[in-house]
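The data below hold one chain only, encoded as structure tokens and taken in the form predicted alone.
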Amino acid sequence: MANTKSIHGEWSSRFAYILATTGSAVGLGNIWKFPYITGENGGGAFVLVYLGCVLAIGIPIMIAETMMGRRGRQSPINTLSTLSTEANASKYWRYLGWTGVIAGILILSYYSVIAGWAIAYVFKAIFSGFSSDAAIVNASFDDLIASPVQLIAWHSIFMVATMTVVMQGVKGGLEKAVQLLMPTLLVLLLLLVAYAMSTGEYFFEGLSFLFHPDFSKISSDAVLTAMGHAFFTLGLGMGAIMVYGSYLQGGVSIAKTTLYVAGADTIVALLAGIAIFPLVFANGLEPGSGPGLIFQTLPIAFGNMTGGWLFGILFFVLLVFAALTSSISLVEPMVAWLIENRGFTRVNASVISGGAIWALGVSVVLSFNVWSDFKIFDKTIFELLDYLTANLMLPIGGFCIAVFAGWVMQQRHVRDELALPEQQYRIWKFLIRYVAPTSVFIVFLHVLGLF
């Protein structure tokens, strides 16, 4: 089985493949989230645990979902049903498959939404610039939330650009897609460091705040925070790693590129806070104001500073583009699905796929503005989506991906697919039946308000 291929198609080399995860790796989380956690737990010592968490659980969950992707050769669904017969264990582990393409889709509805507020403030940010006044800014964000039509328009902005990329396929859309948003992405990230420079002693503060590490602001939430997003920003759980393993092609390493990617998109992170944080500093901001860090506190900074038109457009087209190459890989799973299971086309299937994550993120939309007012559970549709996917599905689906791996499929196929020495392949499969699985079902009890 490991040297059959995708009717799907193939990266055209190792760096394509290492270019596309580590995009579908890089994206919110990365620029939106990872900040501002930092900021709310203290900085430099989360940035240490967080590290740790990545090499002790990322890693080992996404060598383990890239081996099983390379191994099934078809979307997440098919490829636990494969191997779960080739290991003569339960049928019922393709539910597992099932998990990650519906935990997919669920993300990428509300995914899109935050992206299109990102789209609208590059515009925003072209046409009229930011104001140094928090009152202004704070309305004109309230102003957009508020606003059903505009909030539809960029989602569907965003839905339409995803599925014009995945529509195209693995070489012509995935693969090229990446290839030019990834290098530009790292452009502009980097320009934003150096603009964070200009600001003098603010930038080592930031750099201070950042790495210099005071164990005394770590509480048991905060390592728990660290450990989860460890695990959520390298994508686990969601189909979307298993899915590109599926089109790597054989007798690439499966542990180096892993790697790569997670070191790249660690890199990002830390990148991105090397970027906002002076920012932040410079113009007497907090760096744990939360999720509006992003969308309310920096165009504060961007319409202090000199130059801030420009760097305002600049942060907010990274955004996008970091927005984009997590998205195509959300829906590929699903789309790979119809092909396989469904007969359809490639077109036909990213256009079902899309129009129906579109129609879902319209709900998620009205939960901001129209529909705030209608709760499940005491949540609105958009934090109910968030809660079951970021609590609950992809810590489950991450729980049985290490099980599956560690404890179901015959060691020799493993071993066969991830051709490591034996002092390494030893070390892997120590954290992947033991301090993966047990780290996360410490986080999973954590966000029941068990732990």
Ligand code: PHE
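Numbering follows the first chain given and starts at 1. Nothing here was measured: the structure is a model prediction, and the numbers come from that model. We call the rigid core the largest set of C-alpha positions that still match within 1.5 Å between the two forms. First, how it differs from the form predicted together with phenylalanine (PHE).
- With the core held fixed, residue 183 shows a CA shift of 2 Å or greater between the two forms.
- For residue 281, a C-alpha deviation of 2 angstroms or more is recorded between the two forms after rigid-core alignment.
- In this overlay on the rigid core, residue 309 has a C-alpha that sits 2 Å or more away from its partner position between the two forms.
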Given for the second form:
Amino acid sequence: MANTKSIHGEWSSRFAYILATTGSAVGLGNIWKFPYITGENGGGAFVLVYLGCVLAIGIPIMIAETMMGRRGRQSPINTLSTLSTEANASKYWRYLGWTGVIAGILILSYYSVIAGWAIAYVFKAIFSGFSSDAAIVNASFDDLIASPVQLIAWHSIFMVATMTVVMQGVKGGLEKAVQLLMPTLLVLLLLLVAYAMSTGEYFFEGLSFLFHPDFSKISSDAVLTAMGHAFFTLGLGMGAIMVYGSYLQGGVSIAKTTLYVAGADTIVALLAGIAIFPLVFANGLEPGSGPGLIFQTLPIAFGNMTGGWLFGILFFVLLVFAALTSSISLVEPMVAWLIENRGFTRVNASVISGGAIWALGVSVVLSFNVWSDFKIFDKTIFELLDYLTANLMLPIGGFCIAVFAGWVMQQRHVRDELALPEQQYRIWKFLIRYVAPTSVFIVFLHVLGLF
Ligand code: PHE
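Structure of the form predicted together with phenylalanine (PHE), please, following the form predicted alone?
Next comes the full complex, this chain leading.
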């Protein structure tokens, strides 16, 4: 009874799907967020927990989420209604689709503001180059985030760009953008790693910070952040991967493509860490200095290296594009639903969703300056949105997806969709039924102090 095709169109090939999904996964999460939260949470032990979560929780859930999307073939909300009917399960499962749509809106409202910083850096670099002096680089970042007008302008540009791509639909906009950008970004990251190597002893200090686990440094909240980040970086738990899976043609191996995407995503994050921490130590900066970390370190590298001006501009341009290929997947569940259930055209659906997210983003901008003292639960609006989505909503969404795929759906449907050899299927089933949900649960108990 599952539909055979999505009304929104399909990817033109398996390769196009892999690119688009990698585009959704690789973004600010890898290059901006991973290094700074690693710095804030003490390094090695945090990285190890994050890698463990990607393997034991992220990959099985990513397979499940894609599988559900391809079987349901609609926006996550309608996919969940269809699949719960098919499984004779409660209709309430569709609320899981709803929380996903809401998480997408909340995430994009701050994601777009940070992507705006990256756009600002492209222009800063073009007009005034990069300084190799850490103090000047710091001051320039502080200037930027102190200015609501500038931040709102850059955030607006990013939102307009996102919605313009979303308006073009699955094939037109999305696919083409990713094909060229991803490989180039990888090359530039390698170049930055090569530069980091030139810092000699600091390179090893950086490596040891990243890969030498010291578990005494890690709190239960750090474990939650590491797990939340595994969801965030793979784009799981809110329907982005589900909606992309719904545009995937039958016959393509979901497990295999998931492994490629998760592998690429992890490599990019680790490379970003390897490029950044040596610079942090070589310049006497603080690893835990927060969301500004890459903006306060990488310019120093560009300021020092030959050809750095050009490479730097290119790097920030690519960072913006990496953010763009993720941001479109954050709104796509909402846009697809507005088209399916409210009869909107794609253009109107994009304008409405974009407008709402933009407005919320303005409050995020203000939380970095004018409202920086306004705190709820001791967190600024930016910190609160980040915590609420990455640490709570995505893992809870992922937990429910694991339960749905592992326990609620009929196993013959799941088998059909995954088409895995028996032994691999059993491994996945064990992970999705037991390992993934229990791990998420235990981390929550731990944070609540109950375990
Ligand atoms: N994975 C993206 C990143 O790392 C962000 C994202 C989160 C995308 C959730 C889709 C869904 O930047």
